[in-house]
Amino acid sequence: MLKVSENNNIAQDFDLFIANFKDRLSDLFNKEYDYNALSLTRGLPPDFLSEIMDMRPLSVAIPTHHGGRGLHVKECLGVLAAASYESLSLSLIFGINIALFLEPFAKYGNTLLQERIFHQFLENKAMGGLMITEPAYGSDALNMRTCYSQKEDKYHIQGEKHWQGLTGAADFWLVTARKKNEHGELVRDIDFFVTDNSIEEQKIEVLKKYNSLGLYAIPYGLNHIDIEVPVDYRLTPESTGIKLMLDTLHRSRLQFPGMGMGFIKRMLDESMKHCTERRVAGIPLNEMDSVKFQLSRLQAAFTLCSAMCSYSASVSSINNDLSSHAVDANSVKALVTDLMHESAQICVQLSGANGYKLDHIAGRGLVDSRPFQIFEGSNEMLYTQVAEAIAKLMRKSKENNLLAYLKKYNATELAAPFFSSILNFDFPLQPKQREMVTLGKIIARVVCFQFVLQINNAGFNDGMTEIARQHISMDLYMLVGQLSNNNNAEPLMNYGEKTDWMSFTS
């Protein structure tokens, strides 16, 4: 096993490790490599990668006890966001081995099988993912139709995964089943197995690749399982497979604040130098209010990132069950992925004309950031599922009152007073689901204004504090409105029918 001491990379303090991370990738991606070019490229030069993997940015996520920093969630976070100021396709190589792989398998994998694993992760630069979704069960992963039975010492694992992030490239997938039984019915729960693509029984066969829109960096497509692996590559949850599931899910989006933190700050600091410098009519672009407008939007994103950060780094550790925690992961997921589009939308119209080249950081960061809102559960369906758990909790202590409930709940209880004139109304009692989503997105937006009160009790500038309250408030604004509204629009299903426009026009 690799000792802390025989790695002076790993050993070092982190506040220095971080320094030299970020000191090293500025280097390859502004100095050794035009990354611009590679950024229209399909996947990393190997010998590009190899340099940062080098750095052993993965050991953060390794226990000390196997040569690793310890699986602090600060440290974590701290090396997405140094990837994501560069490249967000390489915080997200980072954030898939570490939230989807390297966590789960340190709480819940084999002890003997992590000795061996996470020496490859440190000395022969491996890399992991997981494989959950299915080309007929996105986020249905209940359904899923992967199956595996039991034959001896070994479970025999068939079926299809797709949009897995690292496909053909990870060498270790953790892979999702459910158990067939004897009359060859596909249990409720799931379990988790370990896989090796080096052994040749467990090698996953890639059917194709997909020619995905943006993150050039990492390869997509769809898998073929028909593999064996040994009884000891199953994954041991604590109660259920189902709970194993959350508690993985839930960790991962409570990190994503870390990936968003890098490339938030890097289209505010692109945002600030190019409106500094960019005169019209012989006037800095960031005198003009509009644009003062758009640069405060920046920061109070910027803001409210870092209190997630903050929020996340003392909760999902995997010391912690993070099951339960779906009101505030899926809040956090879902507005810090809507933040960083938003921050990308921004950059690029105030970067003109060269914001909208592809190889401009904003018009990369616009197309890259996009999916984040996709995967790993839709945002309207994260949304939603914020509301329904907080219409659920209001129902159990009969209070009808938005505001009268979000006081008394602990996890908005500091934020709710700041919004008191725009919270108070009762949740609808029998609601759409269009306004479920919007119910979903102001509860969210409220629970995580309070992680930046806590952040700035703690010391956090005020001014940044101030601008975030503003922004939340208008925000929560024109959602209410959006609820008082009644907005019933439903799509004509035949809308071809006297929709011609040249038949009304002479």
Ligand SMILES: Cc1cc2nc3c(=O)[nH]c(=O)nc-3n(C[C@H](O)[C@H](O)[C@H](O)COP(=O)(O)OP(=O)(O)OC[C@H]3O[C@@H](n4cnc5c(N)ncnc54)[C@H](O)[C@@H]3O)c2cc1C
Given for the second form:
Amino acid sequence: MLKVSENNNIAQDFDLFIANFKDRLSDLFNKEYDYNALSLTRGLPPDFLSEIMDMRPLSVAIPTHHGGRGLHVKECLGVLAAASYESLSLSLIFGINIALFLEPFAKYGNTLLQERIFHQFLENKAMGGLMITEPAYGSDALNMRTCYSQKEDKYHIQGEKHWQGLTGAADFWLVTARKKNEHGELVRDIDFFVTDNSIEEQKIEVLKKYNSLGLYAIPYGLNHIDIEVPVDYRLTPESTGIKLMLDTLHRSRLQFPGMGMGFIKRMLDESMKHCTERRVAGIPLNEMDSVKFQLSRLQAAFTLCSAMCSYSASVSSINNDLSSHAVDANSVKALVTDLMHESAQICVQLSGANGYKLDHIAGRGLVDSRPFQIFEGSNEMLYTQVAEAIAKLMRKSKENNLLAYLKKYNATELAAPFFSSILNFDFPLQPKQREMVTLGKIIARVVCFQFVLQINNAGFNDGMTEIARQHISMDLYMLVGQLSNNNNAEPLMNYGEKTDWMSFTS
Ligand SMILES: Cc1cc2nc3c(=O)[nH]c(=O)nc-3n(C[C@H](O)[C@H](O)[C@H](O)COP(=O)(O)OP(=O)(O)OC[C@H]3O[C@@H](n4cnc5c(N)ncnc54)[C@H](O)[C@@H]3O)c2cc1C
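Hand over the structure of the form predicted in complex with this ligand; the form predicted alone is what we had up.
What follows is the entire complex, opening with the chain shown before.
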């Protein structure tokens, strides 16, 4: 076994580890470096990143027998939350490494390879990422064209991937590809391969860097893959590769609240502070009713995200198979990312014109949180999948009424009775896709409110729980209203005809 250096923080108690980590991050972001300059330049300065990695944040996602802290979800989410309080980009860098590389590699990777690669992460500040998306296959990832064939004891992998977080910066990648059969056709299943950029025949070429709108610290771009890896670099699925992919993506989606937690808390803290200090027409903003409404909405987001973290810590360990967790994982990812972006919108609005500065924490947060609603499954797609899963279960149990079903469904049985009058309607017989998105939003909110009830039972603040209940109730009313409106509008493809207002105005 390779040894990690003597003077490390791996053996530290987690409370101490995370307290030191938070303090050091706060000093680095707010005292030693200029946050404004950092947030506006692409990439993090190497010495700055190096100081952060000196604290070995990724040790939380490395098994103890390889020298790490042992992949406890609570610790992983703690590190993500501490980072996202200072910088959403930094948290996403950790999120990519933890959920998209280290966890699947720890669960499905070859043991000898693990020893070498985990050592690189612990001792040499290595980074890893995941390549799924291709220019022509994003939401439709299962139809990806990147393919592989076996040549003696190696796999030859060829294709193009784009928008990978840490493009050109990660040392290791998990690359997804489909096997080419003897007739030259691509099989349906998907396999995952570890690649090591320091080995010439495994090096992935960056064809282009993208000018991403936000998340400046993270490089994105277009990658050309024409590499060879030894056979033991393929991850070993328990059954199919698609199940491995679902297990990995559901785990990652369930761990999004770690990134959401610090970010939403920061939007809340900044808004509370600003609204206490800023006076308009002689009164502090926080005494105005509509401002109170917005602050309470941020607190509802904070409470929901806290409850999601607690739930995730209890289920998303690599020891559990999450391939069938579509309802909870997709509900959590879609709702928490909607809450993150809404929290940034509220913070910008309450900050007034200052919020519109490129280097204002909320202005940056607005742009940085936006792609979370697109990547790892666009939210519309995930809400649709939540509604489809419940519709299927309802058909199976021959129940048409949503309330009746949610009252007996395990993931919603505690929460559904809180919204009885709102949810008491029949699931549409042949819903349109837009209705499925709305239904998914409704179900996701009930699922996640159940997490709030669970954390409240464990002692979480009653006042904050009540605020979350009121906002979920309001959202459900709005969504059910949207559903009952039967909106059927179809865009006119030739909308230019007879639509120039000048022709109708003298
Ligand atoms: C900042 C950022 C980071 C990323 N990081 C990574 C990474 O690390 N690794 C990686 O492999 N990829 C990554 N991606 C890629 C990301 O996962 C894809 O962009 C995403 O899956 C969407 O694919 P697409 O861009 O091809 O959009 P498309 O598939 O073309 O979809 C476009 C839009 O169409 C709508 N849509 C599509 N399908 C449906 C549906 N079924 N129902 C309803 N609406 C639908 C949605 O509004 C969707 O946003 C990242 C992207 C961004 C922006």
